[in-house]
Amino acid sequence: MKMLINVPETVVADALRGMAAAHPDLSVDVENRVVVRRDAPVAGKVGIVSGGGSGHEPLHGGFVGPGMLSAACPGEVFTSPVPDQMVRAAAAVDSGSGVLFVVKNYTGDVLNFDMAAELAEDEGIQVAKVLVHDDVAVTDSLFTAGRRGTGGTLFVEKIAGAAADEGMPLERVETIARQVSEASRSFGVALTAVSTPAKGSPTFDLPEGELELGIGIHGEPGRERRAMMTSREIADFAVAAILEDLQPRGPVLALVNGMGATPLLELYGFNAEVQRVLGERGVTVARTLVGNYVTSLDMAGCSVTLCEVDDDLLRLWDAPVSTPALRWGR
């Protein structure tokens, strides 16, 4: 596999330090691992905290900004950054207000992010947290007790950053996310395996002319494998997944994600088929978001994902953001 890096050892010290060229609004400590917004601490404003392991950018560095995540910890490539990287991030971005981590359901996030939150409470930083595990395609797979968390996150992390710089307090920061995790269900299909850097060659297989239904963004199996499907079909099982278990009865977020080396034409295609497919099953789509986002280093496919909302929550994820992958209003 041909790869535009130097040493698999440093891609991701050697992309962090791209980051901080590229944007300086943001605080980026190569050496420790932590992407802070430059202007945090925010006086009476709560922080949000979120990350994962790399190789699914913009997911969480791309994020981070007025409007969305105060700070962002990359771990090594596919594996959860380490508690010292988190307890770092909340004491940057901690007002006094509190900190809220958003937290994606693998075990080794989750287990580290709960030991950070005891850490980072020794040392006088009131901190709160919500899961994400809104994947419908499997239980209890390789990396989770319990359902993934993929695409839902932008939401949780958005909406909550929004009631953050509005100035809610911890508390209700926290129920907001909570509310948009518990609204969010996503599905996703894989074209091709994902390769990463230390392999350098696809890490499971994938026969030419067929498909992985329900696939996980480290590659995960999924729900089963068909020969290659069009768009169209693909859709159709994809939202019907989603929709069996959402059970919607307002109006959606929708998110048509591309898992890293899907073409926008492609994914604008696909978005087509699932605003019509979610069209004849009755379901009025209030704001749609088609792009790479949650991805999967450079894995073809796509995810889709709703967000059940209400006006409260329509507002906050129109408010306005400015990040290096989300931006809009200001």
Contents of the next structure:
Amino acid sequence: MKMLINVPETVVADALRGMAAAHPDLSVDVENRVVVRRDAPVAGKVGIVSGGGSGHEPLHGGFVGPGMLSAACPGEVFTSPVPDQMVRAAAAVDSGSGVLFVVKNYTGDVLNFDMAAELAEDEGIQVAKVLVHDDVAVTDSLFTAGRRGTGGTLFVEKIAGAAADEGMPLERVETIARQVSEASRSFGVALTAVSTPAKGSPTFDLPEGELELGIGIHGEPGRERRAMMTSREIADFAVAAILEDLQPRGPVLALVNGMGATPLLELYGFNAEVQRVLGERGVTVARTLVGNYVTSLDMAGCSVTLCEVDDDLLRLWDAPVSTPALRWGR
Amino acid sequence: MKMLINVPETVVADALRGMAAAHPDLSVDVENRVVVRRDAPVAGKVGIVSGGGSGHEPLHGGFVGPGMLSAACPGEVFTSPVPDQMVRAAAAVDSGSGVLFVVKNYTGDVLNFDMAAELAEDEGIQVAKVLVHDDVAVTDSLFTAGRRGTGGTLFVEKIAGAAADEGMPLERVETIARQVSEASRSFGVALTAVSTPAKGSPTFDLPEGELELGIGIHGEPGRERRAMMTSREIADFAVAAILEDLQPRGPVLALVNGMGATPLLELYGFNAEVQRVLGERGVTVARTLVGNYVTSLDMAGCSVTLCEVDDDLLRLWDAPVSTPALRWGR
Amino acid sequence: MAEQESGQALDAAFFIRWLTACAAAVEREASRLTDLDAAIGDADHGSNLQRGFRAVAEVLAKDAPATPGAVLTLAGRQLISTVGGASGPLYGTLLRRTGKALGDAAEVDRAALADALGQGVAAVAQLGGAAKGDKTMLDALEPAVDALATSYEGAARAAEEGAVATTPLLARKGRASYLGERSIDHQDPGATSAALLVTTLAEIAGQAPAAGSGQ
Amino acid sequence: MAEQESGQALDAAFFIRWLTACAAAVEREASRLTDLDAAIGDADHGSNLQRGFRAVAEVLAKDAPATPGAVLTLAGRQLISTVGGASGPLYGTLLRRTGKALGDAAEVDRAALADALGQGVAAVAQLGGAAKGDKTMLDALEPAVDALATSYEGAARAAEEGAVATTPLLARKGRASYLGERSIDHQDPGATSAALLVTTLAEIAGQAPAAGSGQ
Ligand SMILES: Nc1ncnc2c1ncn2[C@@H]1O[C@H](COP(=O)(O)OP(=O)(O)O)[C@@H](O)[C@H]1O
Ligand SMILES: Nc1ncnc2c1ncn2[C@@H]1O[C@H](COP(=O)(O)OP(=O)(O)O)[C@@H](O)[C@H]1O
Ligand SMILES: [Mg+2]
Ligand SMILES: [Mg+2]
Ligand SMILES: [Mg+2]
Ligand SMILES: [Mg+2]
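What about the form predicted in complex with a further copy of the same chain, after the form predicted alone?
Let's see the whole complex now, leading with the same chain.
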């Protein structure tokens, strides 16, 4: 698999140098692998820190900025970052109002963020954590590592960032973030396997006429392989899987997300099918976001995330945000 | 090649329905294939209309909105739209101040926009045209259809949109757009061939260990095939090709663009190399944009576009813009 | 010029039959045309003409104009409005200008058609700025028009030969020109489709139910 | 427990040799570990450990602590700070807790090591919430610790067998658990690397220059 890289070993550092050059509003510490909004810490405001393996861009570094993340910690490709990065990020953004860690539910992320929280608290930083575990493809979650965190992360980071921006205290920001996390559900589909720089070839074999249903964002195979489906059938399947788990009474935010290599033309077409089936199922969509936001390197495929919102959450979603990848209002 | 579609015939219409659902600020006429900013025509302001084949998303529909395009006309995949669309778009956005057509230099686009301009003028709309032809990979342009329009289109559309937004008259908007077009140069590289929905398989064969230098955005092979190169080598080659043609004296805008299937992680790393070589060559970069903006469906690869700017153009570049794909300021 | 009989009288129905047969021929050959375009273009020529000639067949089925000129003009307008790309305006102009040149005669003969088609081809050359030898549809159309003065079969043969002869050429117009030397050794898709339209014309003329010397 | 002699005295240098040899072994086996992880995980286990053990070898080369406990604690901290993922905190905790359990003795014997490693493995089980049979590194580590009470070779054998025995298991922890039934019939990468570390321990103990009954 050909890649636009120098050598696998420097992929993350190279990308951080490129981010630094492109985004003067961010302060990028390439050596220590922390991306911080330049004006941090912001007096009187809770800091929002997230992070995870690289390869999911724009998540998380592309979501750093006013109204969303205060800092992000990029790990190696598909590998959770180390506690040192998280502690450094927390110290950089803590104004004394405390820091919220947004943690995607993977064993590595959870363990490293847990260690970091202990260390940060030792340094006198007040830390709260919220776990994102929105992927309904992981069933029997009592007998697994639990549901993975995927597209819901974007909703949690945006809304927690808006809550912090409004000056809410840590406890309240944490409560709201948890509310968003618990109200989010995702389902993903892969048309191709992913190739990591370290491996250099597809992580599994996915023949021409087949697709994987219920995939995550790390190139793992899904729960089930099937004969290739149409956009319409995939939308039916994905939305049904989500609604089996959560039947929203209120309106939802919808994220129609590409896994990295699916053209925007196809994603918009897929969105049309997602909106159709949501309409048929009586779900009201308050806002829709279409694009490659929570990706898996060069994987072709898509995911759908729904998040049930009330007026408060919708207001926080609509609040101004100014990051490389998500930007609106003011 | 697997695609997230229903049938090839409805790809463009499906995408337009999905765009309409995602972007309430746009008025999307799915049947007639015109995407218009909802508040058009804007009194006293020149309308900016562009269009071209689909498959280059977010170009052009994703650039419709305040501060950029007034309307876009999406053709079939990789096929210029028809004059009827352009005339309809012009009529929808003309406030009496006239309309500028931004035309990428391809035989199809040029012929169809020319016909549309005649028809629109018959309807009493004042029309000006600017041609974008920035791709330095097309050499001997006297003996070809001329240089292709690629990444420079984004610069022309953004800056022309800002000029119109400031209330400049058609003639002045046209002059500025032409200035941007003439100051823009691009060079692109493909790591994989593209698969169109109609063909369903890669348009040409590009083996594992090779890449194409000097490609366009329609899946055509490039000028030269070589053994696979590193990100560093590609940046050296692309920037050298551009600077051979235009040695900017002032600062430049830089677009480090993905062709659709290249992960953002790789693009940022590539940007680091582009910035390095520009620094080595003494070129000052005023602003950098990194992302998948002018794409070629599922092609892996990248392009670099530079546009030499003066203070006026830089101010117009920085001016507020509010479209699905490009958004900043206000 | 016309050293031979100019043959059968061609009425509006003849041209509707021809264009309808073109639609069928394009349908049959679409993937070959797209494959040729994939090699040196953007892999859409087959689907472009498919879309266009389907629309032409449809509009002619619904609303059949009374004169050859009106049939061709309507078909040309329809191609312009539905195809896009380079071939849409070019083929559209070809049919429209040919139609206009035929005026409002109820019937025309081969000589008149050859003459009108010559004007159509000239308009294509002017619009696209291409000349014979640039590896475009003109390489099939120009020899076809010349030969049509003599016979339908000759025109078909000339168009076919012209299309095949584009293979060794270096493209100077259209997308294929971007490839420079790499455009050599591929047959031009537009010249191929042009030959298909002319061949279809000869077929329809050959099986024409109306009386005439044929050829 | 120790029905046999507890063998040679293990000093700081021994543990530095072991961890340095682990770095070399990981280097050698990295792509196999990554391939195993590709099948049921995310294709990074080899490069994770490569990064971590390179850093361990480097820090131990630069700054060699004086006691076995300090060597292991430093190595564990280094893994935590450089690996990330699940295996970073888990292997880091294994070494750190083992090191802490060894205290500040200048030399330890096999029995003491087995005991300390037992505490390290227990800490891993607590941190990750996994138990034997969940298809994780514990499936190699737990039998190895038990067997280490008797001999190094036995520990290596037990670890190897434990790793191989993960193949038919359904994963209940870590990324492989997402696959459900599809995790069956693949050997766990973490159990495989754990066996590699224990095998390396036996090798280093076997060739130890210090006197002792060996085993
Ligand atoms: N300037 C021109 N003059 C005449 N024919 C042209 C010109 N440019 C392109 N063509 C013809 O058009 C054909 C391509 O048509 P098509 O693929 O439908 O459009 P596009 O090139 O826009 O994708 C070429 O094979 C060539 O024969
Ligand atoms: N909860 C756990 N307890 C013990 N070991 C675990 C646990 N989760 C994962 N592992 C081990 O970690 C290995 C994967 O490590 P690695 O690939 O480096 O990290 P990641 O899964 O984060 O990519 C698995 O093969 C398994 O042996
Ligand atoms: Mg990992
Ligand atoms: Mg085309
Ligand atoms: Mg074409
Ligand atoms: Mg792994």
